[in-house]
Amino acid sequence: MFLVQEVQGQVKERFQDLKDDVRLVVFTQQSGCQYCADNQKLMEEIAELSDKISLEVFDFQTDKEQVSKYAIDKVPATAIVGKEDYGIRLYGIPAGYDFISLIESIRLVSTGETELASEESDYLKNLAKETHLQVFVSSGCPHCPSAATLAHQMALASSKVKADVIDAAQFPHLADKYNVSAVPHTVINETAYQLGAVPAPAIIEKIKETLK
């Protein structure tokens, strides 16, 4: 068991205001994935804490239709799905501070409530092109949940935005690819990046830069 009784109680309290059902769609594989089994077990324990949460588990190597449907390209992966698939993803097991991001993203998808200003939501909804946010985080980073939650709020607000939260230590090849030396580190549409936990307007300005 990953979640001790005290943590279970705290999570249940955070889940008291869940509104719509949430599906945790987990992708795993039997070998060659250090954190897959632990991630699946953690999500199983989370799903048991609220009748609003259900769990689906797919094998990354054999369930090709589901891998394609959810556009999963690495494991462990968890898609947090509500009334629809908002493009909200977690890659890696969310331990430490990353656990906060998991809980808050579940609440976000269930309640549909973001902290974005109306003009920010309107801009995102009216994007002409697809936008991909990749937020690199680590379990020991207290500022990472803020950056992760913001990206997921943007994905919830717009069908044009997809947001991945990626544990840098669990995917070092990606951290190297994007020159991640500190977290949170948000990659926007492959060509721009933002360091640190910043407010929404800063990310939106970066999005505008990439879409010129």
Contents of the next structure:
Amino acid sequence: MFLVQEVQGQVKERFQDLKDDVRLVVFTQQSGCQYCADNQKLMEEIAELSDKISLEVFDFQTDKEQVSKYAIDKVPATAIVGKEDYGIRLYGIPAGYDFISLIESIRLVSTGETELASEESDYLKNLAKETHLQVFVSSGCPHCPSAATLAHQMALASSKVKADVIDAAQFPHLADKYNVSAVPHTVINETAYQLGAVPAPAIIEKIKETLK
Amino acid sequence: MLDFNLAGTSLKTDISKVFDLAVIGAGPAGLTAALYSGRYRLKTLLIEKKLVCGGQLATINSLENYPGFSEPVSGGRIAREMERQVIKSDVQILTAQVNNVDFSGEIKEIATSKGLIKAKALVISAGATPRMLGVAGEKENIGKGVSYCATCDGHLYIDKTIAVVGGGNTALEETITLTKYAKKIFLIHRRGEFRADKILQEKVRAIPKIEFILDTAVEGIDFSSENGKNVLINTKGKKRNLEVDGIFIFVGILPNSEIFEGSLKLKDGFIVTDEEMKTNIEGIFAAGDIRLKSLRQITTAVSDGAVAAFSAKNYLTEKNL
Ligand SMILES: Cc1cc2nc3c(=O)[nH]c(=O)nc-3n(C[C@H](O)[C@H](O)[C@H](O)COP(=O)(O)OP(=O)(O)OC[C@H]3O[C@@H](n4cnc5c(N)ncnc54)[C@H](O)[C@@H]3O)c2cc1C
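In place of the form predicted alone, the structure of the form predicted in complex with its partner chain is requested.
Let us now look at the entire complex, which starts with that chain.
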């Protein structure tokens, strides 16, 4: 059991205002993945806490069709899917402060309420190209949930935006690839990046830069 | 070790009513002010811009000098406990950034990212942020090897070589935290002696992987050259390059007081108060690192918070508000 009774209570309280059903689509791997089994177990426990939440588990190596449907390229992976698939993904087991991001993103997908200003949402909806946000986080980083939740809100607001939240410690090769040496670190369309938990306009500026 | 925990921020908060007391910033000072205020049964709103409460406290990996904990304890854990205690005393927490304040009327107005908040009294506990060294190459390399938070970024330097700059308590504590990750640490300090508590100095000196570079100023950070990442240092006139994978800087703090410039009396950016945490404007109190004082610690932050709430309560009673 990962979630002690008190935490279960806190999560249930957060889940009281869930509206739409949420599917946690979990991808695991039998061997060679340190946290896959734990991630699955955690998501099973979360799904138990609300009848609005259901769980689907797929194998990264054998369930090829689902892997490509959800565009999963590493494990452990969790797609948080609501009325539709908004492109909201978590890579790595969300422990520590990242657990807050998980719960916030489930609420987000279910309630559909973002904190973006209407002109921000409109801009994102009308993007000419697909935009990919990758937020590198770590479980010990208290600033990370704000950055992670913002990226997921952007994905919810627009079908053009996909947002991955990636644990930098669990995917060190990716952190290396993108030169991540402090978190939160948001990679925007592979070419631009933003450091720290910043308000929405800063990320939108960077998106604009990448689309020039 | 996997740890799963939540705290109470971002629950739905009704901000339409006038609060008795609004508290800006949920670090240890603000959390304590809110706790006391809630227990006085004042209608209290705690405003924090981050999804996580605790401020700088939440970034401390191993806290050793907070009374009541004989073993090192994670700052995040204490912050969570403080937050839970606050929620239990019926304080509402709003996740919002305060952008502007208007202290001209008897009812204070606070413009936030979630709308306008009105309160009869106010405690300002917006704390501080790490100070930059101010050398060439620092700003450009934030996030590319320059860091100000060991708890956040230490794990990115497993078996790497790093430099730490500073000589106070924070610098030495964080150096000890970083020894969990790095294989080699250069501890650079501009004076020949550390300012940190003696007990910390003893600990640091006992760790073999830490090399001391004293009487030395950092003059530049060059992480873009082909010959690796270099820190340019100057020891009493002798300059040399130190090759590292990253640099952590702990050289003091800057108060988060920009939004109060012009409306409150400041000195070097810190809010001036009396012993009762009163600022120069009636009904406005300040607590914690943002306040002009000599010792900035968790213990003094919580003390300030309690005193500020007490003074605010007295103010409301006297004015019959
Ligand atoms: C790395 C490190 C190690 C430390 N180690 C120790 C130690 O071992 N022992 C010790 O006693 N002290 C230690 N300290 C110092 C201690 O953390 C601080 O003295 C203490 O946290 C100050 O508390 P505070 O509440 O005044 O401010 P902070 O902790 O800075 O909290 C301020 C809060 O206000 C919020 N805020 C700011 N502006 C706004 C705004 N406009 N709108 C909304 N919210 C806002 C911030 O997000 C933050 O949460 C350490 C500090 C650091 C950085």
